[in-house]
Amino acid sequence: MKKIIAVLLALVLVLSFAAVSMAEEDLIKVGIINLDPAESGYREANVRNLTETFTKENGYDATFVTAPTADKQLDAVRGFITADVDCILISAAETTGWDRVLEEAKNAGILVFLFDRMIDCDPSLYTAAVVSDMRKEGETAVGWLEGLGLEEYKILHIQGQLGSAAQIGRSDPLTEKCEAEANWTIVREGTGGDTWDPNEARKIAEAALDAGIEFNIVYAENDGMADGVVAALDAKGISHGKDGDVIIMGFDCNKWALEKVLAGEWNFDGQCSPFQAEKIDAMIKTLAEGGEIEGLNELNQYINDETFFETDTITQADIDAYGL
């Protein structure tokens, strides 16, 4: 009897290992290249969305790489090509310099999906892009500013990672407006660097204030950097927000930032949705089942719908629904 039981147990173990092996073979191998989650609340939410979606339970063998610079991202893509993954997902640190490596991925039969940020290349080099319209975000913010009807716009412009799609999209409409209108001036401009650092933004504001440069608008390209500038204003006793001396503008809609808009400490916060994983998951599985992706534009993009919030109209319900 004991021998029979032992044989049966051995058979169960063999079948179990075979089932695991078959299950692993059925998993879709995905390489995901993202920026540092410490960059912002937006990025934390984006990383969490991806890790919760691309799981073994959901049919994936996913490898996640944090690569904050373009050179490290290119190395990561080539590593995934060598590993013979099925799909590569990329949030690009910079918009240019991708053509060769994307051609390598395409020649290897690997599907490439862009998320969060666009790459400046032929759309045939990636399968689809699930992104925000960063330029529209910038145009919306500049349009909101224009609607204030100020006599003079003296702007402290805090940029994000130079060369990234988010920085270009949010910067260009403001730069173009200042070039076109005599009463619109960027009085000081600087960047929070690759990590969109609030401390770097604070230093830029402090240097401007110490130099006696006057500004009535802070146009910061993410919430963290806006908060860094506000810290510099508070240290100097300069009022800001609703009925204050300086208008505060941020992007991303972190919950804490929207609470500052509701409290009247900030004036504006532009939305940038970090939730792209579910859409890409659906696209991959559609293709795996022999279907076709629908709803893409001529650039193979699926554009997230986004909005903005201002201190005069925001509600607690908005914060509950949209705050990250």
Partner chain sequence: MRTKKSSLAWLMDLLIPLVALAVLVLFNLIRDPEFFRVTIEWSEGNPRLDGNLISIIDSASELAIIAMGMTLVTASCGGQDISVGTVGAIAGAIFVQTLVRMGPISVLTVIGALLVCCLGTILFKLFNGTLVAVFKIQPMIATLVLYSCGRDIGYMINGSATEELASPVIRAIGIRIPGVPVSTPFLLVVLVGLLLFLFFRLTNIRLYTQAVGVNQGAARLNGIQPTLIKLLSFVILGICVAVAAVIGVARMGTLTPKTLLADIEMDAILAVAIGGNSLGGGKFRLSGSVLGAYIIQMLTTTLQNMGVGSEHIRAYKAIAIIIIVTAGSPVIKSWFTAMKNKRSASADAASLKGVG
Given for the second form:
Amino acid sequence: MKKIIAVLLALVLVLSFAAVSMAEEDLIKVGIINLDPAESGYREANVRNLTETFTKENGYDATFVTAPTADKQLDAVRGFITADVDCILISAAETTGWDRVLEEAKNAGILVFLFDRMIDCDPSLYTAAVVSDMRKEGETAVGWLEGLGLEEYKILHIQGQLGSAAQIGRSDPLTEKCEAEANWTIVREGTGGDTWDPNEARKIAEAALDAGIEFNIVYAENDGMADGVVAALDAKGISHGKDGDVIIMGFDCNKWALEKVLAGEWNFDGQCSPFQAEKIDAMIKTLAEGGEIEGLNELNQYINDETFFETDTITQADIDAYGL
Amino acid sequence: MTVQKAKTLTGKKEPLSNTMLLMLVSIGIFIAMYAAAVIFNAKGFRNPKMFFDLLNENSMLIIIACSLTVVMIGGGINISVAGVVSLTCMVDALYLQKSAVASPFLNILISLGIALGIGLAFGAFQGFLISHLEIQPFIVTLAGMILARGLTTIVSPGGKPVDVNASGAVTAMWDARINIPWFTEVTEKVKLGKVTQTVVSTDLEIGTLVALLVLVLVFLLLRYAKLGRNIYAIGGNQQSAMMLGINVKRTRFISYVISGLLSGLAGFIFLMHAPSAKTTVAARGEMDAIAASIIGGTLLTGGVGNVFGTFFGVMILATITKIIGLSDVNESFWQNIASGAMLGLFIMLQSVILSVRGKGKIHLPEWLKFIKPKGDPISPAK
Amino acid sequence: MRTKKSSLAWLMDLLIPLVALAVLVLFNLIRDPEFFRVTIEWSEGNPRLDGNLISIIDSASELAIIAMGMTLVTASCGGQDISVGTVGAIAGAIFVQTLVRMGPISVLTVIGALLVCCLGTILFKLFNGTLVAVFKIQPMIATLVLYSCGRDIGYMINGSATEELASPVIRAIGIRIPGVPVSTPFLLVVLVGLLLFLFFRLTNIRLYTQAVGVNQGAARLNGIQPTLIKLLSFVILGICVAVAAVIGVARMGTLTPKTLLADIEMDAILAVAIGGNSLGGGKFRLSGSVLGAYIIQMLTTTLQNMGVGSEHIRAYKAIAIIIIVTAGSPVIKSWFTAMKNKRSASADAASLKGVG
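Rather than the form predicted on its own that you just supplied, could I have the structure of the form predicted together with its partner chain?
Every chain and every other molecule in the complex is listed next, the one we just looked at coming first.
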């Protein structure tokens, strides 16, 4: 009896997923490499946007690979080369180290599209990049802070995934400003390390408060982390938001975050649009019909237009239109 | 293996020890899986390049799984392997970035030396605590893993990834691949309606060759060297080993040193494969290595194991991940759940096979009867 | 009925963790005499205890609860369950999803959701338990399966971190009940500990569990069912995980399946080991594991307070663990005993001489 179980288990093992892996013809084969959707609300919206756009009905045979680290992403590109796809879409975990692999893809005749984050390399190695200008996001935020005209800027700086374009883009303008101006100080800096984890942010804020550090601004590099800090502030009974002691800033414009901005609990939210799929879809279809892609700058980029929201000016219509 | 045979109560030669059986099962399943993938046209599997891709991507895992097998055969466990890999990777990357030495060859040598040195330090330190102070291996290597990962973070410059592309040494290593000409395609393909000349080359990376070399060396060590047989002995039954005159403490210590050295080597190899060193290198690699060893027939209790089985364990894990990854199952969490389910099924399968065997109820079909000696039911080896 | 001898034995078992605790306390006092000062703050008209000590006890709550459950599983199965963190993520997801579907949040719905979530964790833990007890697979291997995909199951049930539970009841669980100065997570630790203590007192479970852990065959010959005992220990661990997960969710008010109770399995195993329990199964002391949990948390808080960045904390933690475990190692222990014997032998000899 047990022997039969053993044989059955073996059969189930082998056949169970051979069934899910068949290839199809006549559709444009696309390989999409993205980060973990559980990472943040932004990522989840981004993944959903891609899965909804690159469907069979739309003419694509799309394979989605979740590769959160640089080396796994390179392996995924090689896998797609072996699988002989037509296009590869990449949201890079790191900005460097792509040259060799992109060369291999080019040699194999595969078109490479970047989305969400930029890569540091020769523009000829990719066909187009539909990205957000992260640096501009950071500069917008810092500009908004400056516009408040405060006497002193004591900032609790919560960074996102270290080494990612998003983190670098949002951190650098702040750190540069703080070095340049005397009344701008980063009183504590912390990070989720390799994550955008709200719980880590909460612990960082808690530790800072326990150590008696004072701050009047929280510059959190995404909504989730801002939420973590707010949880720590609430636990200690410290007020925040429009009429509070601490200014709260987040990024990504999740719907729930924008609602907090509207309610006056948060002050600022910078937009980072996760919707790149339609643009790339249009580009691929243009190329397939023999046309050329328009609207790219000299780095072959198409930059998303992004804005920000603050308590004084945000409306419910904004939340409905922009909230993730 | 000799010790295995000596322990059989009936005195007759054991036809198929548990290790061999489990290894054969894992080989069988690997072949069946790969064949099914090819037959059902799973994406990319019809291309022979896929097999080499699997090898290249998993060279680091093969080495640390080997190192773990050695320790597990000795009855212990080493959870710090992946941590040591990440530490050596980071330290080597920093060295290569800042090195003032001009010759790439010398750079490679020095970084290899650093890697082995770190591995040796961890192996010796942990080995000492485990063998001479008799602290439980799980705790010591767990602390070792936390220490290694912690050191990696401390050493890393602000947690940012360390890029080694600019280093001549590393580029030299990357470029040093063996191209396999008869699997390299130079064809014309139609992509998005345009006909293009394409070159898809199949290479074997240096790291992969090193990994295969390590496999062979460890196999020879375990099979033919006195040290190897001693490791099997202390894993099988420590008391008997002592009575046989084996220095249990020293053997155990050496097994951990070997494990540490191999982990350091794996870190060095990984750097040749990855574009940069980051604090998350080889995250959860230790669990993958343990899983691979178990699938390959190494038992946690010790005294049983075979590195070729471990190799197939790695290949099975890699194939599962690859097939699922390239399949139509798109949500990442489903992919992970599917992987986990596969692993679970495999573990249950193993246990069922072993228990069926143990109860002596296994009846070989006629055409396999030549494996079994006349008369006796197969008695359990362990 | 505790005899004097057994009290002493209890102390000896806990010697290592107590010494470690004493060292940490002293270290902090020397560094900053105000470190352990506890103050009463008032916020929104409610009293609240504040201070480093309170922070430590509060933050360690999830760890302490899970350590208790882990002790039982380690004792009966001789191995470790490394899936506690990931199953916790599943528990959190079930809790949040059930709660959201139950309408406006009140104490009743929370308790209901907690029960459903307990049910969920018990199911998963029974899966683990079956692999261990029936299929005779090593605990670490059996739990490897859920370890690798548990969080993904949690994500599948819940989605990303978008559910927000903004309700005073949740805040009461995660932070504190208004009017009560002590934090609720700590109260939950006490509750769970009390329940387990009563459970052991009123039944023979403790004896049976230890028997199964020490020698399974002998236990079976004595009429104890090892399979049942092992499954029971997994069930209890499941309940502990569910409670810890609910605390974790309530703290933040949202659930992040990827990071809820992250790395807690390793900390729990460490707590069990520091507490003087053998990782190979057998005799166990719950109090030791709880002590171990607080020691680990105190370590982390001490380092954080010293300004050590979160990146460096892990390395120091590892070194401290190594020191503690080395001090508790059998070799060192026997060395101490030998030294003690030598000294008492020479003292005896001296006194004999004095007498003679």
